[in-house]
Structures are given as structure tokens and as C-alpha cells.
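Here you get one chain, nothing else, as C-alpha cells; it is the form predicted on its own.
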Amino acid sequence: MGEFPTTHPRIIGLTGGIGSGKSTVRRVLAAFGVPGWSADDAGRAVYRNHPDLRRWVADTWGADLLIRDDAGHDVDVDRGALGHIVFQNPAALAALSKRIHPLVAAAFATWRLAQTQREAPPTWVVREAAILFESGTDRDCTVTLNVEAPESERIERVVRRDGVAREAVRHRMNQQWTDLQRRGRADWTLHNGMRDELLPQIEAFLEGLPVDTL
């Protein structure tokens, strides 16, 4: 666990492989008053937000992969189609993220700054993040929360929600970190297959959370 000024809120660390339900997991804790970030969701917004970004994917991998307005200027980068680029060669999603992971950092320090300024700050905040241990992200949290479910329901998650095939979720797990190596580095694990309750699981984890900085 991580050491942060008193004047900053401390970082919850969010991971889970995909289709495990962190997002659910954020959102709920969202609902208890714990403000949430998404490392997917930043990732998303610095392709619109940095025009240097896109024009280095189209440089590396295509101009087709730009996204266009009505005038015809790049707004965005088509996230799926380089997806189907990085995710099936090692050395271009290490060069990709080398590019994307300094910017979603910013971003965060940006985000978790702007907390303080609320009427009543939070004193702690949640950063979901699908690799933050791969990443290495994890050092700048002071909990960090693992979210897991059986495969199978999880690729079938996936599938209903993004409309991929199955062989293409199973690839991206392949990218991840397992579940045993995320349990292994994490603080907590919480369960969300069909048949566990995932909300006393969450009341306990925040019961659990040290007293000495609620």
C-alpha cells in the first residue's frame, strides 16, 4: 500500500480481467459515496483529445483507422479496428501503450485533483483499471480490489455486450494477467459469478477499509 498527503483522497485501486465486472464494481461503490475513474474510459477520450496521437496511429498503422467529421478532419481513432492491429502483435500494443499510458496518467492526476476542489471531498476515490498491475499503476494506490468471475460467464458477457466473437474475448484474456496472478497482488478479491452476492461483499470491503484514514 502506498503512502499520499492527507489533502489528497487515496486511490482504490480497480482491476479484474475483462468481463468481470469492474465497471459494476465502481459503480456501486460510486453509489456509497466513493467517486470512480475508468482507465477505458480516459483511453477513449485521448485519441479525441490528442490530435499528435492520432496522427502517430495513422503514421504507424493507416489513415483509414481515423475517425472524420463532416469536414473531413480527424476527430478520433477507430478504437475496435486497432484493437484488431495491437491485440495480435506484442511489439505494436508495447508501442501503443508506451503512447497511450503516459496520457491516461495525466489524465487520472487531473481527475483526482479536481476531487479536492469539491464542497466536501472525498477521502477516497476508485481508479478501474483492467491492467493496473501489469501496468504498474498499482504503485500509486493505497487498497487495491480484484474483481473476478468464472470464465465462461465472462466471455459471454463480453459477447452480449460488445458483439465480438468468442475466440476474440478469449484472445484479449490471453493479454491480461490470469485471475491467480491478480489475486496474488491484490489486497481484496471480490466474486461476482451468477451465484455470488456481490454487494455484502462490497459493504465488507469498505467496512474493511483502514479507520485511520476514513
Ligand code: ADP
Contents of the next structure:
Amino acid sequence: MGEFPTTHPRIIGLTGGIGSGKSTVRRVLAAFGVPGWSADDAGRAVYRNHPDLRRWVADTWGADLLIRDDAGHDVDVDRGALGHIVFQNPAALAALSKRIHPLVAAAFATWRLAQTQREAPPTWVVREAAILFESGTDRDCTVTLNVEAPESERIERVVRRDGVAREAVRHRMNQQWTDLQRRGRADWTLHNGMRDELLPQIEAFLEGLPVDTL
Ligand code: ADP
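Based on the form predicted on its own presented above, generate the structure block for the form predicted in complex with the ligand.
Following is the full complex, with the preceding chain placed first.
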């Protein structure tokens, strides 16, 4: 015990619009030995892990947003209902984001630290976030990787994946940066349309990763 590598793995910031294939790319990178973490997944867990946050949500938007266990204790937040509120209201979304971002960032820091304790600590890890640039999280990343696919394909994929209406997907897209904005900021862009081959692009990306930035 007590073997603590002094260097933390460097961060690949992975982003892309909803349905572009970010999570798919994260899983492929994990198969190539680069472990990944998802801000979306962490954002889902954050309400379960932080009673103070649940209380604040209830105080701000109503206790009917709370999910309770059989004993009546609140254990989670109805994120669908909360989403209906905040995605119609930019001020509400900003207020919620301000609460959530530090908690999600702390969850990532904990996860990244845990990677240093693995038997073979990775040199790189993936931090996936739909709003990597919008949130300023890209500043913590050594390299940023953007995934793109045609908008019509993205909509169809999300409708199939989540069983939601096309209009709801379009609404989400309108809250995020455009492909053009992300591409302008990202170090690398992968194309994940149905006519594109993803694997060779991912291999080229991994081969191009800097090796001398420690
Ligand atoms: P994101 O994380 O960017 O929202 P996902 O990786 O979850 O996107 O991909 C959205 C859906 O589309 C998933 O069901 C996934 O399996 C599927 N998908 C991803 N890439 C492709 C592709 N190249 N062709 C067809 N379906 C894809």
C-alpha cells in the first residue's frame, strides 16, 4: 500500500452534440485502454448523492419533484420533470447548472484520482461532457476531441435510444453549441455519420496524442 503515483492521467475532453456518438466513442476508447468518465452519468447520480441539492431543488421548484422511497424519504429527483422546467427557462437552467457543476467536477476529480491507484495507471483518461466548452471544462483538458454526425441522423438516433419526440431532441440541440462552434475549438474532430468509419479515425487520434507533455 501507499504506492501513489505523483502524476495524474492527462485528460482527453470528449464532446459533441446530443446523439453524435460521444458515449460510443468513450466506450471504444475504453476498449483501447483509455478509461472514460461521463459528466451525463455523474449528473444523473448527483441528486442521489447530495441531499442538500435535493432540498434546494424542492425549495426552488417544489417538493413534488422529489422521488421518495417506501418510507417517504426523498432519495432522488425526477430529472424528467426538472428538465421540463429548466429547459424552458434559461435563468432556471443557469441556477441549476451553478449548483451542479462543482459537484460533478468533484466527482470527476475523485474518479481521476482513483485511476492513479489502479495496478497499471493510465496515462490518459477521457472526460466526456456534452457542454465541455460551454462549461469551461475544456480548460482542464490536455486535448479536446469533438464528435460530429449529421443533425438528421442524430435526431433519429436519440429518438430510438431514448424514445423521445423529435421536437424534444431539437430543443436540446438548440441549448447546445453548434457543430461549427465545437469544431472551431476542438483539437480533433471525429465524423460519425452512417457513411463514416469511426475506428480508423479513433486509431489515428490515439496515434497523434502528444507523448511529451508531462
Ligand atoms: P451521445 O452520447 O453523443 O448522445 P451515443 O453515443 O449515445 O450519443 O449515440 C446515440 C445513439 O446512436 C446510441 O444508441 C448509439 O448506439 C447510436 N450510434 C452511435 N454511433 C452510431 C453510428 N455510427 N451508427 C449508428 N448508430 C450509432
